[in-house]
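Given next, in structure tokens, is a single chain: the form predicted on its own.
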Amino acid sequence: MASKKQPHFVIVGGGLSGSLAACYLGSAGYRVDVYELRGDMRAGGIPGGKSINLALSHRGIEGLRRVGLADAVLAHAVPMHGRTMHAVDGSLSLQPYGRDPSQCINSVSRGQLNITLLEAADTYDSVSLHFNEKCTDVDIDGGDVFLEHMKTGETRTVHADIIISADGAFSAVRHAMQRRVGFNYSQNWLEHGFKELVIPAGADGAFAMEKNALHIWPRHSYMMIALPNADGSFTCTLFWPFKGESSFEAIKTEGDLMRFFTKNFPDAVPLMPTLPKDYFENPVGALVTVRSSPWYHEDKVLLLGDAAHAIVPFYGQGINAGFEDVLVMGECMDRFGDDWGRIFEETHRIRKDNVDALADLALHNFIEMRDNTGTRRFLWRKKLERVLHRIFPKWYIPLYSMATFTRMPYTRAISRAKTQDRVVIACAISAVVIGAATVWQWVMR
């Protein structure tokens, strides 16, 4: 009896989720061709100027661990044990992420992580990497992928038995699926953009601020964050409205820029000697939320990562969610063998509602980070969460901890957090009522 022919995979997009998917499929022995729009950053260097450092946590680490890459990635990461809040007056406050130092998130360079994943994918004999290849269209049913070389302009068509789409928020593969009846898609732009800035390392690679923390300057309608790099520098990201009195649009000159930063981020200015150059040379990035459904077509196409569900970066789960997509696909491969239709259907079923819930969390957390993280009410609530978690570690787990330090589905974590909050509020009200009744009885004696 003739053996069943193994499918040939084409992965469109050699970024983070695409290169990790190539490792999963390569480790299983499948023939895989990866086509990436950008050049090979292993040779051309890591592009800069428009990035947000990644906050790698449990879900993403588990995705890397399956193909033996977790330790290699964490070796170049900087652990962050909490948030350091910078008030306008220069005062600082630290908010730990977990109940002990082992519960941390890890600052990782997006470019360095991508290089690590590409190098790992390239070690598999069955995986081939192709760069400067733009996907212009896809024949969803026929399996043809139409490509244009970005340097030569040459066009060609490659055939795949199965297409994995990991080509980002503006995916060409998803665009082809959008033309099909029954495919649902939405995108929502944030009114804020972002710009990359830098706090360089000090003498001998010294860190200019606390090394093991994510730094936040919350300023209500906008904010700036800074994540540490292994070389002692910090990658800063300014999140600011595109238009308005205080916005990217309002800054015309270096004088405008320095007045704004001196007034709103006075403790950061002395640490940013290249601020004018970084600000005026680096582009403004946009932030979009993408939702789509279904992520798959029969046993022929699967969307992963931002191609399926782009989210804004304010819950620190974007890369973790993308890697967990790939991890769930791998777990479904274990369960269903070569039944790719079932694998894709189940991956979508497990992930769809959860990443939609995560998208809502990320949007809500932007408001919380810029408006509330420096307020007394927020600080008190976080202290209460830590106390309850310490006293009742199995019953009360903060939502952030469930999302960041476990693989509990996001929808279940949100539901559990709401139940916990209702119980805490009910107990607080009961305590007040009992206390008032006790005082009343004492008065009436």
Second form
There are 2 protein chains.
Amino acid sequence: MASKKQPHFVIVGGGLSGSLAACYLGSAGYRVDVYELRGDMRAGGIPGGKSINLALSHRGIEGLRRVGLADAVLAHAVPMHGRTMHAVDGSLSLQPYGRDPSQCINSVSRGQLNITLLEAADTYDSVSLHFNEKCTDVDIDGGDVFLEHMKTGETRTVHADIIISADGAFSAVRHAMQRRVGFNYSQNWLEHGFKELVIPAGADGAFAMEKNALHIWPRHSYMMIALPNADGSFTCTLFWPFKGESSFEAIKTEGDLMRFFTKNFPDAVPLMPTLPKDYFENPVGALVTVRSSPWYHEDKVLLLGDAAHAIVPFYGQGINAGFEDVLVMGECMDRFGDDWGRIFEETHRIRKDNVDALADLALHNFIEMRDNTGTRRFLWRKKLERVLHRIFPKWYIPLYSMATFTRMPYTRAISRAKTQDRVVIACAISAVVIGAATVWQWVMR
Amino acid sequence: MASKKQPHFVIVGGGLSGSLAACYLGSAGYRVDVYELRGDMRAGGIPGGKSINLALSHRGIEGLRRVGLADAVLAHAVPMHGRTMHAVDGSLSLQPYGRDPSQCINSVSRGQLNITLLEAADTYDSVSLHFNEKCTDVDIDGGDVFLEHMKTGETRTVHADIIISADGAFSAVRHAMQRRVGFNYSQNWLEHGFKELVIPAGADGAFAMEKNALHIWPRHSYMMIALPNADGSFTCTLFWPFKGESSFEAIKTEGDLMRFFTKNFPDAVPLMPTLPKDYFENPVGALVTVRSSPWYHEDKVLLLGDAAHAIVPFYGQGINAGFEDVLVMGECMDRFGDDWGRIFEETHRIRKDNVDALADLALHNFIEMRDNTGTRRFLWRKKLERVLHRIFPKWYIPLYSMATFTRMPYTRAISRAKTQDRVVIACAISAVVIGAATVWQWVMR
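For comparison with the form predicted on its own, produce the structure of the form predicted together with a further copy of the same chain.
So here's everything in the complex, that chain up top.
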């Protein structure tokens, strides 16, 4: 590639999507500067206490595979083959995610994944990483990126031919886009917050519960989940309303806390020796759904990942959707060369409706996870779905499987799932009618 | 009222809702400072070229009446008793708005209305008006309002016990609210822009078209409207897509413009002698729907009018909804005294769902106005509505009438309209069935 006319990229945000995008651009030979608000995790350790483990699945893995990172990331992951539901009486029930153990989702620590991606980005000569640099604003048309150093307070302006915004749900770049006529935007907060807790590993690194599962304590209006870590611990997340009778707000003392946990999560309490400390030290996180459109401005700016479309975590697709954005951008680079206007327009066109549909799925699945996963009806439905999928593996694919184990666009998966369900219901009704007719004929004989 | 403990109010924005709110607070004896971005219209004339005339109706008038301003405002207004549709062939059809001429909407110039309100606010000793003061940001918890003088560039900070945000669709106060966890927000732009044009008065101040009507040139994917002014002129507004084959973007020359107008608005062209000048001098405005929630923060901040809920202008309710916000706040002041937390919470509770429903009505009515108002089916439906309303004046009230001539909450008006329509359809079906049965009986005799 000729180096003279190549655009200079600034990637705002060196989180997951940003550092993966840096790998994509670096591997194509582009000059890239990445500005990340936080310090360098590779040196300074992983910030803890307010993160939810990631569930990496097919779309995310394919995004990593294109730049040769899938195996390195999966080496640190713990496969989860299904959901384990914990009832209040301590009884367990398991729902496999796929039709066989190869269909699993992968519990990954956000920090470890980020380090792997930053290390990979740093191997490209044309990629430079800058840390403790907060982007405060951008000039969309001019390509200026305004930075403030988090340690020295020093401010400076860097120029980019193209800005990739991967600065997350509170993106400063999107904020600048938002001031433009024609940029549609919404932010909607959940009334539930979340708190990170921990089930530590046993003395010998043993897992205190089934290792290869995502654990759920569904309690109707709230829930706790736990995802395994490679070191034998589980990262737990309590999703609970901010306010109200049963809520984060209502817990004032260690006594309040232990009463609530002992009553509602009795089987988990003995596994959580540091519960009070974790609870009162870790902050309550908030969950937001962000939608925006368009994600790009001419051939100058592209929003990716949470900056374009933050979603709630309940379909396990947040990081997968972010990595698929980058993957689609890469596929558009293959199709359109260095016509960045086309690349951005097409990336947005391919992705926008799909991540909107995913946002709705994720919101809906919160209700399903906390309300239904424990019910008999839900368990039977899931069982029926698996049976149908086994009998007609090509034709009947559960929605969760299409979202998690394929790259089928989310909108198509949703409409296909609706069609499948309609056919199943029609068949069931026909079967009942034929059965009744047969019985009738037999009675009348 | 005791003056010691009374809160000091800052109203950000001295536009329509802001200056009316100043009158409400001033008349209750509160100390109020109003900071307005623009210069003082009372001295400097009314900025022109990018405004849409207002259609003041019952809700807005009631809002004015509470502080004794209804008559003063209506003195400058031109009543409009119905819509006059202009077909491409120049033929006209009139649809009355109400069941009699007393049910009308009132064409009001935004500038003139604002001057009346500012003059009224200025009569209260405890109200001070400040112009050319741009609010750049606020500290929601601390009550600091950051101002920049538009002429001197000087910045300063004023403190408020309570901030009323009436700074419009691009509100700086709402912008600060938006950075807070739990504040839901959306902005959605229409693909249509608008341009102000004019049909001047005749030499003797005569109206060039029917004076007491809102004129519409419905052309399916776009439309032009014209509202009368007291001086004999009409303010026209062309609503047209920004981009595409038939759009603002496509008009490059005076030739393009005149071809488009002569073909589509042939009866208007002879009335618009300054069309090319107006078209090329006036900017294309953009139309946004803004939703936010909650509109308040404790007893410290309240958003009102466009700052809380900008809507598109097609139901003629924007200013009426803004004034009704202020009126509801006033009614809550009656109920809760100086418990501002309760006043704000209740104002929001009463208004929020209603203005959301109104936002949808306004968006929907754009399609109705440009696509349907010219069709025979629409004219017949409106006729049927009027007949039913005349026969059952208490029971059958068209939705437009409930929104425009009553203070019934918009949500209740919408659900009532649905019920009415269902009953009418059920009666029609019954009539057909009974008729058919009668005929059948007669035939079989």
